[in-house]
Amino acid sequence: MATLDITPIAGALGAEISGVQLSEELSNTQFDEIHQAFLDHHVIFFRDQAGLTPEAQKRFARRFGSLNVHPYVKGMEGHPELLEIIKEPDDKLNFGGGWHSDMSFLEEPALGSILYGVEVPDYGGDTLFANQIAAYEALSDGMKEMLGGLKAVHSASREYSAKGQSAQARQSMQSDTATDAPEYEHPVVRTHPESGRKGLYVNPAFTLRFAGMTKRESKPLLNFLFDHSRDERFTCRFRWSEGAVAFWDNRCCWHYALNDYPGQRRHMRRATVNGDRPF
């Protein structure tokens, strides 16, 4: 018998869950329901989670796996597994504004990300999500067959270079430039390790080219996939409130943080759960 209320927010993906406080120890039944909702909806949301301490956020995240320590961005003081993602009112550079899947530049990319709204603007700062399983399933049989044999090269070298978007935008965060960032090959069509469903696994931030091809040769097909993957029919949108939590599956989701709150402060705290090598 269900103990939580799970309400979809869009046809493509996303559901809000109520009836639980993440600051408290979860029962096995509660965890199983949350885990299943995560697999079913790809991104899940919890509101009214005021008082979610760093320790409580890490405890919840660890129910899903070990926690990542970001290789280029300094973690929270005393909590290296947590990132404080802050935009101050006077930050001039664009913050957010790019579709991506977290940590796809790792050999074993992230399973998921758990973002907590510490301080949110009065308006703006929504986050969009895109279902990459639905994007794959909408492709023609011919395109699926062609992509099934391809791998793509992922790296942090572009985004976290000295002139990269992430490195420049994080004025409120201490980050290192990825001068010697490694490159890893991942399948363009990834099989989800838990659901067994296939989805696209490329993204504009960290995918550089197809394996065995030049950037110029790769660009037309990658651009098609990027445009297709963020089509409105595959998306949902979440409006933040203070104390809200979003937990998305990086194995089959993109996300996009809107930068439309000039002169306001936005303070988020993220835990990232380690994943496995895509297949």
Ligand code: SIN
Given for the second form:
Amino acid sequence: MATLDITPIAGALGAEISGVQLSEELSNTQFDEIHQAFLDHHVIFFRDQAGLTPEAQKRFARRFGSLNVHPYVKGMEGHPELLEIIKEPDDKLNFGGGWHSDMSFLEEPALGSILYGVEVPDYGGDTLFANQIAAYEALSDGMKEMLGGLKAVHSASREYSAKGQSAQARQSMQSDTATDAPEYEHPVVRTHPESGRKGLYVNPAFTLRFAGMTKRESKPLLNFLFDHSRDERFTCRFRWSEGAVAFWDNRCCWHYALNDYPGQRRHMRRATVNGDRPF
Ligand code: SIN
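Shown: the form predicted alone; wanted: the form predicted together with the named molecule:
Let's see the whole complex now, leading with the same chain.
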């Protein structure tokens, strides 16, 4: 019998889970239910997790795999595996506002990210998510067949170069620059290693071009895929509350932090679980 309440928040993806405190040691049954909900809904949410200290957040995240230490952004003091994502009330930076899948620029990109709301604005600052399995499944058979033979080149070089949006937004986080960041090729259609389902695996932040093609040649089809992938049919929107947690599957989801709360502070803390090489 299920021990947790799992309630979908939208048609395409996303479910809120209640009946568990992530700061406590999870039983195997609780872990299995959370893991299954993560696979079924692609992004899961937990409210009122006020006791989720950095240690507890890392312990929960490690149930799913080893933790990533970001190559270009300095981690939290004493906790290099945690990123503090802070926007101050007077920050003029174009913070958030870009669809992406975390760390697709790595040879083995992130499995998932676990974001904890330390301090959230009274209004605004929601996060959007987009289901890339649904986006793939909605394509025509002809397009699926063509994409099935393609790989795309991913790199941090644009976003984390000195002028890149992520590097700018993370000035307070002492971002290093990534002008010479390596490039990795990943399949455009990725098979989810746990569910076996196929999804699109390109994103506007880190995908530079198709393998074997120029940027100019790649642009029209990539732009079509970027537009298609964020169609509202495939999305959900999470309204943060203090102490809430979102855990998304980067292997089949994009996310987008809305920058619509000028004059307010937003402080989030992220753990990123390492994944494997896309196939
Ligand atoms: C992120 O892109 O990892 C953070 C998303 C957010 O702050 O809502």
